[in-house]
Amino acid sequence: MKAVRLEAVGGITLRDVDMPDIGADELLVRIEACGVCGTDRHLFHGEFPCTPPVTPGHEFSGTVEAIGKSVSGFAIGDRVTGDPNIACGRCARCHAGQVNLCSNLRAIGIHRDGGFAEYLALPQKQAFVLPAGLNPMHGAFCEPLGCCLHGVDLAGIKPGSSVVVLGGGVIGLLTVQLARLAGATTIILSTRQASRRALAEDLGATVTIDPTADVIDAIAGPAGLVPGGVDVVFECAGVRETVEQSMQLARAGGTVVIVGVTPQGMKVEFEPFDLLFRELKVLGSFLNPYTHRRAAELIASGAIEIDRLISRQVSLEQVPAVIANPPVPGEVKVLVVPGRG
């Protein structure tokens, strides 16, 4: 079969190799999408903790084409969805229902070989399956959805709440609806691109604004929008500029939760003296704990909007090109689909 294997940093191609060999407690899954994530350019530049060689792609549903001998729930035809994350159930953070932190924390499509192929070997215990009927492209976007769903969890948005995202990728666009499900009536979300901010304001954004102007005094001044900061705000850019923005755009009292992955390394000032004195609440959100169903289950329900989400589907043999360069303007969201000729 081909896979796009990361062979080191900076070193991704295609290649034929074996077909997975499942075991007795896991599924052969073929692969139908697959997301291109933030993440997986971090492990091309060295940027995120990975062991290669390895098979990237963490964002994937396909179809069910075999199953171990010790799987029960699941049959062949089956449309599945994975949770990359892989706990050990045996540490002191999984013994206390923190999975995503666990001490041994393996990831499909980081340390095992992920979705950028044409099949995948699926722990059975990381599987949920999807309506049959779901389009597949959609069952691609549990995991992102899991992750910020997690991070609205930790930020306990109330009805009537004010929120502020910043970053317009589909982590940004994705925590926008659930801000809007959760209850909040001023939704800002900050990013430079237009098409990006209009899209937003259609998914539910009250307002958009460009940061390329003073977004603090934008929002949080005596002028802005929301005078004094607002409730809570949604790191989902990942870089150090909307990392130190999100504590002066919060309220006292309020909450900031990083959601964007940042580069491993990368630094950031803040005043923790500000912190102290706003008693502000600054929390990291990682990974997806017990969400990934609960995903799936919103979008199987047509709850969050998808399609306008997906910028353009690639086959495997432009995946290399795809994460060796940036996001082009205006993407959202790019899609491997393996039978894509």
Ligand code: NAP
Second form
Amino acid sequence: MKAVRLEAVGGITLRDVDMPDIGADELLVRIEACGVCGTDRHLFHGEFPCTPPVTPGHEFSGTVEAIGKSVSGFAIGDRVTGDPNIACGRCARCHAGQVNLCSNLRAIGIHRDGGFAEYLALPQKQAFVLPAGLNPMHGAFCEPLGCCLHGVDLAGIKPGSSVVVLGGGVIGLLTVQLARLAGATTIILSTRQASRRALAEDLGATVTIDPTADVIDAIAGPAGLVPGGVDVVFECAGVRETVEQSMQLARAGGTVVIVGVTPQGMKVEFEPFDLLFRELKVLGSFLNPYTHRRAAELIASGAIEIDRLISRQVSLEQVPAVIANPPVPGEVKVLVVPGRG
Ligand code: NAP
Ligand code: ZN
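Could the form predicted together with this ligand be shown next, to go alongside the form predicted on its own?
What follows is the entire complex, opening with the chain shown before.
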């Protein structure tokens, strides 16, 4: 079969490889779609630890073509989505129910072969059935949506809450939609590209802001959209500027959720006095603990707009160039479709 192999930092190529051998508790999944994520580019550039050679791709969905002898609850022909993050189940954090903080966490597409291939071996405990009639392209969005769901769960949005989302990539645009479903009535998205601001307004943002203006003043200033700041801020850009803004945009007693991944070692400035005096809650949101099934149900229900987040579909042959190059301006999500080309 064909698979995209990350062979070393800076070395990625399409190869003919053996079909995966499935274990007794694994499914052989024919990949129908797999999303390209910023993490795939970080792996290529050596900015995220992994152990090449490996097939990247952790946002996948496909159809079951074979099942191991201990598998139950899945049948050949099922359409499935996979949670790529495999917790050990044995460590102190797993025992406390914090599987995303597992000290032995291994991810499909990072530590073992992922979805930029024709087939993948998926442990049954990581698999979730999708409706047979679902557009297979939509299944690939369960993983990023699950990460956004965890952030929204942590935020404690209530009906009528005011929310700011900083960064209008796929994570910000999914978070806007979840904030709306959670009952927020003011949803402000800040992102630099005008096309994404227009899209966010179609997806449920009540206002969008160009961050080249003074974001703090425009949102939380005395004459701003929500004087004094909003109930919840989601940082979904992963840059110093937005992390610093996030704490200034929350109201006294408000919540900041850091979803964006900043470069390791990067420092930001904030005023501890301000955190204390205004009793801000600043929370990290990491991965998708126990949210993948809800993400799959949300996607299956059609409650989340997906089609407008898909910028282009590419073949396996195109993946090395897509990953080795920065995203094209305006692009939200690139989907790899192995059956193409
Ligand atoms: P992305 O496409 O890079 O989106 C981030 C966007 O933020 C950028 O495209 C950019 O859009 C915008 N941005 C940059 N500087 C900005 C500024 N000063 N003010 C406002 N917006 C700004 O990435 P993504 O896939 O949506 O992911 C977003 C972040 O979440 C990444 O850091 C990713 O690594 C992280 N992530 C975290 C988790 C988790 O579990 N916590 C899971 C998945 C992803 P414009 O050009 O329009 O400004
Ligand atoms: Zn563990």
